[in-house]
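Here we start with a single chain on its own, the form predicted on its own, put down as structure tokens.
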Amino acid sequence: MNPKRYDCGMQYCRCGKSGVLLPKVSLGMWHNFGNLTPYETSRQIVLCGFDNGITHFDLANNYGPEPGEAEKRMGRILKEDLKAHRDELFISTKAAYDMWEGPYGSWASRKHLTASLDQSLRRMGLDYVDLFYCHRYDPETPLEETLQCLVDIVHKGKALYVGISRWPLHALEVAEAYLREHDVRLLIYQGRFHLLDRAPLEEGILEFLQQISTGFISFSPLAQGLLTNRYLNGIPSDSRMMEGRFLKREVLTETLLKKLHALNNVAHERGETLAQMSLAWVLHHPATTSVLVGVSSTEQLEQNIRCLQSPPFSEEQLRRIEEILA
């Protein structure tokens, strides 16, 4: 390991009103940490991130494939490579999406959240995680049950902090108040936010998070690769869009492709790639604590980290971006 990794240019941002400092670029382990990827590739990506100052690794119970595989791989990397550095790491995981069969294998009941976190800890060989999320809003389970479970998880020491992901504003407001009244602070909210999808901004979530001094982290800040040069000249045979599982071909319309080329021109004028500019744009918002990047190689990760060297946006550049996306 590089003993000077914290002098490598990584920048850290305080997460809301807390003692947590997150790297502005965090590593998401949704893709490329399952059985379809060689273990050594996953390992090298994690170690490259750590050597470049990434201390936050974002997982979930069902990340793979198969479900649980990403946590197993992280557990092996922790045991074989990063055991001595556990206290430098900020490891998060989640529960609430489909994980096992039966009525308790999904959603946000006390039963599911508790059992899932226990399984996650065993897979990773940890006594606790730094952050545990409720991965999605459950419209059927009473909010008080879900939130009290998060309170109990913190009080039992199974997680140091809790967060929520993809909850609507009205539920977020209830969650923040309930947790605060029970001596647990809502550390962070995770949502999809990028140039092509501004739902957290449009729905008032970012404004509310700023009001309550809670952090925000963007997942899929590159729109699963759309906001890179990956699709500017067609659909590569080894791309997610060709696979068609999460990113569908019909998304890449002629209208969108013209916008992507125009955005790429702005990025080129700024002396950076479209991906770097897209990440810098998300980080430009004052509510953003960190962006979660998912990568398939160490080279891709190092390229993404260079977004921290991006020049500030001029008012003219921001105006042009808005005109392109209008």
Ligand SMILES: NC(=O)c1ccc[n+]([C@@H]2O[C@H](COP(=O)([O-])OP(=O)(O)OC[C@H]3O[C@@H](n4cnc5c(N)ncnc54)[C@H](OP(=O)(O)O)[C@@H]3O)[C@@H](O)[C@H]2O)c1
Second form
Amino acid sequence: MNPKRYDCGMQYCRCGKSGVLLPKVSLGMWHNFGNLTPYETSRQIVLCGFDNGITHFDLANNYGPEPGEAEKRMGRILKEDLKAHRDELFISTKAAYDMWEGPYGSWASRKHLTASLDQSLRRMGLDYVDLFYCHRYDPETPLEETLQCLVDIVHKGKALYVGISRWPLHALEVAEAYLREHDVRLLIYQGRFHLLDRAPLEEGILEFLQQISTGFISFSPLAQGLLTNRYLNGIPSDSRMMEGRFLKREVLTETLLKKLHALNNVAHERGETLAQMSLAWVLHHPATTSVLVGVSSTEQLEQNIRCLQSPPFSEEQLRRIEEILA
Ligand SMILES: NC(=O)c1ccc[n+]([C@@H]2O[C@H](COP(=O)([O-])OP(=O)(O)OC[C@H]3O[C@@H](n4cnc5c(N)ncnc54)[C@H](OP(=O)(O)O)[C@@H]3O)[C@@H](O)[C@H]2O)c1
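Got the form predicted on its own; any chance of the form predicted together with the named molecule too?
First the chain shown before, then all remaining chains and molecules of the complex.
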């Protein structure tokens, strides 16, 4: 492993008003850490990230396939490769999407969140995670039940920090106040924010997070690969779109393809790839703490990390990007 991992260009950003610094590029394990991928490929991606200064790895109970497989793989990598480095790692997991059969296998009850986190810890062989998220807003469970459960999880030492993902603004406001009143800070919000989807900006979530000094991490910042060179000349046989589970062919319309080519031209003029420009654009928003990328190879990861060397955007480039996407 690379002893100079903190000396090779990774940058760290304070996560809101907290003691935590997160790498500006973090690694997500939603794809390529399940049974469709050789274990050695998953392992090399994690080790490549760590060697390049990525300290934050994002999981969820159900990442696979099979659900739980990504956490099992992470557990094995932690045991066999990174045992001596636990305190250099910031590991997150989540619960609230479907995980097991029956009435307690999903959503955000105390019963589900508590049992799911215990399962995650067992799969990863950990005593605690650094960050535990409620993965989605549950309109049926009283918010106080979910939030008190998050408080208790921190007080029991099973997670050092808590976050929420994909919650609407009104529930985020309640969460921040409840947790603060119970001496637990909301560390971070995880939402989808990229060139093609600005929902957290349009819904006022980013502005609120800045007001309350809470971090923001953007998931799928490359729109699952659309905002890269992957689909500019057809659909590669080894791509996520060809696999077809979460990225459907229908999204790649002629109109979108034209826009992607035009964005690619802007990226080339800036001396970088479309993936790098797309990540730099998300990081350029002052609310963003980190971009949470997924990759199917170490080459993709190394390329993405180089977005930290991207030149600043000129007003003219930002205007052209908006014109292309209008
Ligand atoms: N909170 C939530 O509800 C939620 C939802 C979704 C994701 N997430 C988190 O966000 C993480 C990232 O999501 P994501 O995997 O959708 O992220 P993404 O970075 O938008 O897309 C990743 C895919 O883009 C392609 N790619 C990445 N870098 C590339 C490069 N340099 N050149 C060409 N292609 C490249 C690869 O596709 P190929 O596989 O085709 O090579 C890769 O699998 C997840 O692992 C998870 O941790 C959270």
